[in-house]
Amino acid sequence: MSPVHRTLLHLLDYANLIILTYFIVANAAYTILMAISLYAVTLHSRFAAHTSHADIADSPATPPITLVVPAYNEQDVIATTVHALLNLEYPEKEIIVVDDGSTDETLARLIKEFELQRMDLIYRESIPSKRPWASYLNPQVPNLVVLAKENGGKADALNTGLNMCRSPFFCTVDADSIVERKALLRLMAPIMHASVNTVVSGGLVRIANGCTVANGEVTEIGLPGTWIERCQVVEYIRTFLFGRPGWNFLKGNFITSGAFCLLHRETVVLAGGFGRDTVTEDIDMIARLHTLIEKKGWEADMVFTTDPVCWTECPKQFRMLARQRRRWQLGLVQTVFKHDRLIWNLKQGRLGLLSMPFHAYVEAFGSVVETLGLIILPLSFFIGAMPLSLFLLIMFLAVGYGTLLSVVSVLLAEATIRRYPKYSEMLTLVLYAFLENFGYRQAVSAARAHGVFQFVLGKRRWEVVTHEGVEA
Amino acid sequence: MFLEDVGQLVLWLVLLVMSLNLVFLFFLLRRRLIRKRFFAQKDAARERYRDPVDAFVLGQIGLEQAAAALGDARSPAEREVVSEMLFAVSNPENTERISELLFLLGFVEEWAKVAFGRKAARELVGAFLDREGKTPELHWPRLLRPIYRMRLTAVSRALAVNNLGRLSAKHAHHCLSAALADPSSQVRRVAIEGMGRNRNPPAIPLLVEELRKAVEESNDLSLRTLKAALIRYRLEDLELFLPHLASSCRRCRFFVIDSIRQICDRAAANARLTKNDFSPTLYRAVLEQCQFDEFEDVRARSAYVAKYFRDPSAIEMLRHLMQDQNEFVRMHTLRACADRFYADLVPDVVARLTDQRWLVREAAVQALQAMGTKGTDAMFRFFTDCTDKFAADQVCDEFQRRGVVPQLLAAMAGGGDEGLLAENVARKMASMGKTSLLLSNLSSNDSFAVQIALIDTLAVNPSSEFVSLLNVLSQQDSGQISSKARQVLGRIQSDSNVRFGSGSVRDTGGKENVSGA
């Protein structure tokens, strides 16, 4: 055997024992995980069956909110959406829409429905962003204010709509997104019945594709037509459903989409507003707020729940659906270097000893390790680098475990409010749930480890994936 | 060996997995089943006992025929809907009936059972039946505390405290005082939230201790849930509240008048609320001892009851209030006296118009435009006069949000007085740069004599987007309109090429119009 041989062999060796460990702790993690979100959620769901949240509705005590919605390009969407928030369950709620500088009709079509009228409001810069050059009002709409300003990002837009904002939380809603009538008072409920100051809610984020959508609202839950949106449908389970409250129930969260995540506008003003420098102003928001409570010495929580749901549009081509993990990756990546101070860190308790490393670890990382794990594993095993055995019992922690872990959230799903009424879709979701991890999964990953390379090779730039829209 | 070893804990962990997944899809399809039959189980019971709520809900048969045509409910889903059923008829007049039934048909011990266990289930039956109140004595064991405190137990028993909260308020209070001790927080919430709910006057020492141990101590139950179930509380009420106001940790004071001034909200949406839909102690509380409070949250909160006392004592107060030195005091008791009756205070509410912090500006231009005529004539002659340019950015954001500009436009059009304080706040506007409404207002307004006097306003202070919106109007019309507008742009050209340039001209660029301050 030539040095250059055993060297080759011995480095696969190493590699071979790195995604094997990857493999173990990550399916340990998630398995643990699911023991947890099972009891969380199921536990969650029976209680919040016999809750209306009437008293949350009809109290003074109840703070009031804002909407920030910022809005690039969205001319198709945008009135329905405006009409879909005002029309949400709250006792007291503002709307702010952000036009980031659209190329398109979405501010003429904002002014045209809501008949704003431009004015001169005083506007109050508290964190840096780009200034509005107009805003717009109309008196009998009081509670709509509408911001244009030149094109900043979706992270400046959020800051131009907080400057602007003034009640003691604000929302932030993607403006494609539709968000159920009484989601608003479910997010808030945690934050009333906390005992500790709560900064941040978050809530469900599930797939619109193939649901009835009439005047703003899903009126019929259903699956969606192709494989690639079903995939996505059990992946974005399985994400809220076990990921999210599991790290919940062990106070490490630190993930919430931005799509639908309600925020303390005084903490997230001290933290400096988003930030500008990463591609997912969300993930980054939720890592600086843990930052400014352990600075400060804060006693503040930051909660997940499963009842309020918001609803979002999928990819319908793999292109578009790279793209968008694309950017996830490479946001989580920039997020977990640029506060990696957070990674077992005491101070931070189980959000640094556990949640932390896990999501740089095996979220942020993991991606590259499963899709190098695709070439090299089989690499090893043809040039009998590999026993068979050992290679079957990683092929089976890569892909065979995933199935167990996707049914278990189908399962998680129908304990929530929102679940698929027909058994043909119950069955579909469990077919896909299995499915989805022999070829989507892993290209999925690919995808993702895309973005990790990005991050390595210095592109921090946006990329832009477009909808089609859901059946209306 | 090993190796062979691995290949067959693969096969193992692929068969386990695969078994596992068999599993839960069964489950999935069992519960599916269950649940379509326990739905259609409520379904039929709905409609058979729909006759027998019905007429006992109307009087037309007693307690015990209704216990006897709803006893046969056994199953978990005729008994859930029957509750259902009932609570949902429930109203201050019959709850005490409906109570009575509810224990006749077992639901009471059985909710108490859970709650509580089996032998304060039996301390509160036998109170039931003596129909004399008493709250049963719960030890929960130090040992096995931390299990109650788990979700997993604790959820049946806030259920089952839930429901027993919905019985009339006497049989309830008992129930719910008992809950207090539970170790569990979602059980006390759920206590506390359902003493909110029924408003019986001896849960307020109670809760307002609750309000204490979350203040002062650890206690685990939120401030909001807490202050949520305080303010259910009605105008009648507010005297059991009055103790507690000369409490001595100074934040229960804040949350106690704070509840009364939300409580006074509720009463005043409506009616009109005078100082005698008070009592004289709570009166005398307000005035003498919440207004000279050392602590500012209580100041702050005390100007919004004194604002329902609509007497001179109140105005004195709230004057007094104006002048505090924590800007938070001076903003909250500018915002109650947002209201005509305190329209006396409009010289005070204009001092405050220039006020250093903007959110006491921003309460002052929202009162002066709540009082009415003299409110609204003041800040407009403030306004022209106005010196101070945060101020004045102040009341013309409120001018603009409120929509009075369009009203202000037509009292230019009538003239006069009025007309000339218009134009004047017009001028005002125009030359602080606020000119996006005007300009709008020139475009679509079809009143002539607006559109030229707009012309002449915003001549003042000539922005281009006004230049190019000359220019059009112009070259479209062929009146009155057209003339002044060329007549203007001639001048606005001479002015220039006297100037050499295009300095009075503001080039805004359409991009400069939010103002910041």
Contents of the next structure:
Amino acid sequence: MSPVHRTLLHLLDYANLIILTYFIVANAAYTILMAISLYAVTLHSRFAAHTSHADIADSPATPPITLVVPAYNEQDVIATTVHALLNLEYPEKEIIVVDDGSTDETLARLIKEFELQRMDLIYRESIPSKRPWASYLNPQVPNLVVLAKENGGKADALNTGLNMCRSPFFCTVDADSIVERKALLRLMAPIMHASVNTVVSGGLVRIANGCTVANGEVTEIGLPGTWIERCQVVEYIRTFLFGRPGWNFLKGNFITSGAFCLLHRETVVLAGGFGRDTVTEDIDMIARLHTLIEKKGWEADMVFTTDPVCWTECPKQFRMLARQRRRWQLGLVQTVFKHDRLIWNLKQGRLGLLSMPFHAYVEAFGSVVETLGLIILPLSFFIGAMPLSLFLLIMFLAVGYGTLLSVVSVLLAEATIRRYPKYSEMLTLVLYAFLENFGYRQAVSAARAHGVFQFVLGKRRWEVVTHEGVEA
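In place of the form predicted in complex with its partner chain, output the structure of the form predicted alone.
Next comes a single chain, given without company.
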């Protein structure tokens, strides 16, 4: 055996050990999270079944909320989103849409749809951001304000809306989101009922593709028609129902979707507002808040609500899906490195000891291990660096066990929070929970790994994902 061949075998041995260790640790963590999440979701389902939130809707102590909607080139979906927000059941709310220098007809369609007039409104800057060059209002719709500003990115648009906000709580809403009527009441419930100050309340996000939308709300729930959309439905179920509830139960919330998230305004201002140095400002904000709370020595909480409260359009083409996942992964790695002091931080409790290490080592860089494993494992087997038994074991951990977790996630979701009324749809989801592990998951993992390499190469570019709108 030549020295080169011997060196290659040693390198492959080390690589295979890393891959095997990763899949054992990751699958064990996902299994534990699923078990905890199932318990948490079951408890919440029982509570939600007997809760109408009428006490919050009728209480004079319920704080007002401002919904901040950053919009850039969202002409096809923005009117539907705003109509849905105007129809939300909540005692006192205001909607601020921030047009972030759109180059399409986003602003024009808002003006036409809601008969807006240009007016001079008071704008006080608490957080640095690009000032709006115009503000629009319709006296007949006094709780809707539209701000037009020069393009500065989503974080800057959120900060502009935050500067205009006057309520104690504000809610970030993506322009392609459709929010259920009782969504704000559900998000406010854990804040009103908490024994300590709650500064973040995040909600469940579901796929709107395949659903019927009328007058700004989902009137009929259904599955989309293409395989890439159906795989995303399964993925969202696994992530939002059997991942995040587990971290919420452990008080280790680190990722809260900015598509629909309620935050305490004063605390966010003290944290410096939304950062512009990452491409996922929502994750960065949660990390900022954890750091602020630790430094101030406050007793504060961040919660996740498992009610399905927000529907969003997912990409229909793999090109757009890859853009989305690259950005999410790039932003996750950026945030982990930026806030690395949270990792193994005893003062952060279970967030520092469990959640941050998991997100840093498994979620942030696991995609690289999974993608390289697709090349290394077959190579090791075919050149004789790995016995068949070890090859089959790792493949089971990489594909077989992942398939099992996906199928169980869908079955548990339908057993606890059933949203798809037809049994045929449930069986279809189970089928795609199996199929997504053969091609889709590997392709998404490769896109995520690309996001990690973008970080290593110093790229920070925001990749725009275009939306086509859901069925009306």
